[in-house]
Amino acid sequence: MSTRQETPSGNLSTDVAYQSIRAKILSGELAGGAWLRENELANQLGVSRTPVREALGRLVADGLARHEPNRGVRVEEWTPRDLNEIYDLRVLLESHGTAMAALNPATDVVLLDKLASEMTLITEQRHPDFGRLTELNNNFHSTLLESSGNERLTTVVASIVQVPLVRQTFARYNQAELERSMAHHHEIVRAVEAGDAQWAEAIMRAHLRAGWSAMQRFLIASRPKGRTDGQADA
């Protein structure tokens, strides 16, 4: 008896395949350039090839994978130039969203403070759980964006942020960078609590720029000798 999941519409199986493969890409388990073979993925996920094929189509549309004619689908690769453009957009959009959140009296400052404190506790452990740290960080930033009251802004930033997540940012930080990032979270909470939009926007801008600086340091250190910025693997 087959154990593969399938529904008459195929929608459920496609969603399962899409979410599973997407999670592997964003976590770095499936690295940039890796081939996404339908048979292998179908066997791993316990579904037929059809929902996997449909899921890969969605991932290509998302920009997380690319189709190469007569060869198949592989995980997208990003150069430092790509990431620089992404961070530039994120700084502009998310700092604006944070300013709007500071002006919204309904913003859940208690939740933001709780998330910031939990993140700090994790970084103080001998072996920080970077997966959990990333989850809390995503909640922190998404809470701010949702509090901006601008749904389109939230959607656009979400589509931008998924690419840098592939780089597993926190795992690349040194101790000083990690401590600075946590301090920024707490200061953002204080700025939002004070209802100071300019302060909140400035700290978020500095926070994101610092994150990009840490990423650049890692990219430079890992760049193969003799290759330029535009050629280096992201």
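The term rigid core refers to the most C-alpha atoms you can superpose between the two forms while keeping them within 1.5 Å. Numbering follows the first chain given and starts at 1. Every value quoted in this text rests on a predicted model; they were computed, and no experiment measured them. What changes on going to the form predicted together with the DNA:
- Within the set L30, P80, E124, E118, the hinge between the two rigid parts that rotate between these two forms is located at P80.
- Relative to the larger rigid part, the smaller one turns by 18 degrees between these two forms, according to C-alpha superpositions.
Now show the form predicted together with the DNA, given that the preceding structure was the form predicted on its own.
Only one chain is given; partner chains and other molecules are left out.
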């Protein structure tokens, strides 16, 4: 429902552990650099250490955590440089996917249009529901990628972008940026509808670059702030 690609291994305890820990990281409850203790997590979740270890391994593979031999696993930290790299790749891959989607007659333009319109509606309200907006936005971008005809493209982008950073992007936009972002969405739909791959690719690139610009401004603002030890509370 939310994003997809949740790696539902089909087990029980392992998935519970994986989802729980992942959610804690993405929500920010577990800050960057925080240690992920096997025992602690196992007790919290009411399972043994084995599935917790397995879940941690997957998080490391996802790039959300880092493994330090004989020391443990800690939540990954993201430098501005990391974010820059990630956005570069995202722009490259997503704009390419959008171009492919424009050439694909099976692309569901109606759905894209509906998503874009609903997002616009939300932004016009007095107190926009950014959570819902983010969800629709993810849906919009996913739909485009899935329409590219390259299944791997979706998973690769998902593995790169790893939303701990992108979360709540919209809340940082000022009114002008928000309106521009919505305009981008509609223009993307028009370009795809027209089957113009180059137009679609270009406007998607602009869309993402604009987002990155806003993100950068936020990063510069909230920079050092002293070192946190990770855990939000005990």
